[in-house]
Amino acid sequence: MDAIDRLKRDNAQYLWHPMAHPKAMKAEGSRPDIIARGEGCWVWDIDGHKLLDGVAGLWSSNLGHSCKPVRDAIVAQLDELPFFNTFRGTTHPRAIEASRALVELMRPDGVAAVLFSNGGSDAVEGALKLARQYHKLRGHKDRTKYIALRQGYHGVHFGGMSVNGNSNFRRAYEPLLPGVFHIDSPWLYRNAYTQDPEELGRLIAGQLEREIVFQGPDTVAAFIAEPIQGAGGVIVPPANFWPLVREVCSRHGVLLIADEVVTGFGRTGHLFGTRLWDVQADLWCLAKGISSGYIPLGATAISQAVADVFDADATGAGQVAHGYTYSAHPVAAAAALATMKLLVEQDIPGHVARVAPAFQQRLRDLKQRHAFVGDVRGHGLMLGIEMVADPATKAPLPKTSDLPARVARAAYRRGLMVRVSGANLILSPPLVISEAELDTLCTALEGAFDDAASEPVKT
């Protein structure tokens, strides 16, 4: 046996995978995508097949898969100290540095402090117990409950499972986190109340006011949801949602937390989702693009208005009980402040803005070539192809269809990596992306497209 093929039958006997069967890894069959090599937009598998990186890692690597000033500043970093803690009094150079500088770049939402992890997951759970500490530092101590939306997600700790809002990620794991509660998603493809964007956003806004009426004003810490929903199926809000919720959260006292694990950094053509909208979040839950992927990174990003009541406590409740051995690691934060940089001097947002819309539109085509797909949505570049078994009546695929996994096996061989969640198709590709590299991405999926709808289908 060669030192591949051992590779790839030891990935099934000692590897369990995230959100797979462990069992079905081990499948007759059944092959691993082990990718070796990464340059730029593409990588390589281990049997040598270039792909264009069309999921960006997972919504990570917004730079790409060899950009050398981040590559440097980690290597530069593993030099001078590769580890070192930063609780209570002691740090070491790069945390402050990255603390400053992602305050610095966030000074317009009105942030004024960060607290550092190890990953979106950590970020989200921050978010959680801090609303909830907040409140009992202002002598709110019955504020513990959450509002979040359904197929929201927000990681796999357990405060993230209990506001996630979809049983995939939940049900193994119930009981989860009590005080939790969910109303519908602003889903203009499918909702049971209107077709008009703008009545659809005052609709679920109007729900959310309504759940913090009626759960008592006084007993709910904070609302979270992703400006744009991510895994859920890159599903758009309408433009006037986020500012309709920013004022219900403030006339009842309700933190907002704006997941931007995915939104944040440039995906949406903005540096993070709520500019989209022209809100200001309370707490901000960050990570993936933070540090491009390249080391994992998570933070949980401070309002001033929030900061000012940490500040305003004399009695000790507002010391931070909570963070990681590795919360802002110097090499990760090396990695962070070399990402943050390069953003700004290539405006990365910017050319997002500008490569975005015509890709957005090619794809949208595949409504009227196929008759599965059923919507296609997204902003910036986040994009996701739902697939359907009746357009007519958005009649969801059987579970047990394997179509949305056939188009991505098609992608695969025409030398494209996407991801499938569900019936969706997702797209996320490094922020770097060339128009010609895009031009390449949106051939190759509409041949997986036409290669899957000359198969039967299996349900």
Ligand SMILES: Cc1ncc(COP(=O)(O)O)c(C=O)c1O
Given for the second form:
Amino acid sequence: MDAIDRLKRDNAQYLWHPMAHPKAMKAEGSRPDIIARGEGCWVWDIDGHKLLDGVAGLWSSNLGHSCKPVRDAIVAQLDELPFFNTFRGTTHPRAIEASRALVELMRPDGVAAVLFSNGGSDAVEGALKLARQYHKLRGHKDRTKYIALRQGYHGVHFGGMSVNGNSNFRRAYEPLLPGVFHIDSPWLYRNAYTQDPEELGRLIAGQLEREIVFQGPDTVAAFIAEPIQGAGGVIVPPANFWPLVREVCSRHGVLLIADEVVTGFGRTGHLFGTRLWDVQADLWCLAKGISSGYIPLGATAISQAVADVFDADATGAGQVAHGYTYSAHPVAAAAALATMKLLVEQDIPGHVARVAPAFQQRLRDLKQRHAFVGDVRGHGLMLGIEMVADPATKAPLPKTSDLPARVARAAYRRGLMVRVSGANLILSPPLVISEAELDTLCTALEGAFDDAASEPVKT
Ligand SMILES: Cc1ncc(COP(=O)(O)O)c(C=O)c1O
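Starting from the form predicted on its own above, please write out the structure of the form predicted in complex with this ligand.
What follows is the whole complex; the chain from before opens it.
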């Protein structure tokens, strides 16, 4: 058995993969994509097959896979101080510098401070907990409930899983957190109400208000949502939705948590997704692009108004009884500092805003070419392609359909890595991708759809 075969065998035997059945890799004919090397926007699998990274690792490797300044910052930090904690009075220079850099980046959003953690699920957990604590500090101890959107994804911790809006991520681990309620997603392609975006925005913001009133505003801590729903299928809300949500939350004293784990740091063509909608949240969840995926890091950003309440506390109840051994890990903080510097110096959001419209437009044309493409949607460098059984009725693909997986396999053969999420193909390439590389991506994907269309459809 050669080294590659051994890796494949050991992968099946020893490694459980998130979001996969442990038996899946043991099945006859299953083949893992073992990604062995990366450079720029490209990766190579263990067999030497070269692929354009259409998923940026997992919405993460925004600066590509060989960003020397981030790599150098990491190596220098390993030489200087590989680890120390930030509990209580202890700290280290990189944590302090990264907190200042992030707050400065988010000053226009009204951010005052930041609580670091290790990833997106952590950042969500921090936001959910700080929201309750904020209300308790103000004497509103009954404000404990959360409202969230169907189709939302907020990670896998018990809090985040409870606000998730997709039963696939919930069922196996129920019962979840009590006091969590969901409203419809502002999803133009699939909703029971209207095909008019403005009307939909008003309707769903109205649902939020009715849910808050029904629960009793004095019992609701926060509403959490992604500025664009990512894992749920890249659902871009109508333009009036977030401004209306902001109004509703403010009217009822409910905190607005923006989960920017995917949309943060330039993916939408703006530094942060909430800027797309010209809205300031109260708490933000950040991860992935914060360190360009080089080292795990999460952050909960805290608005001035929320920070003021903690600052005003004289009882000690404002102590943040939450944090991880590796919160603000020095190596991760060094990676984040280098990432944020490049983000600004190279105007990465500006680059995304320039190259994304042609990319979005070209892939929208897939709808004209293939009857099984029901909807193509997205903004900036995030795009979802929803496949359907019948575009006229929008009848969903049967759950057993292997069509999305077949398109993904065809793309892989043509040298493009894409991601399947239910009936959707999701694309989120590195933000530094060039126009020529985007052209290569689109050509490979168009070819993959043609390949899949020419095979007999198995349902
Ligand atoms: C919007 C959003 N929130 C939270 C998370 C969880 O992040 P992590 O996987 O780093 O825990 C994700 C992950 O994709 C996400 O997309």
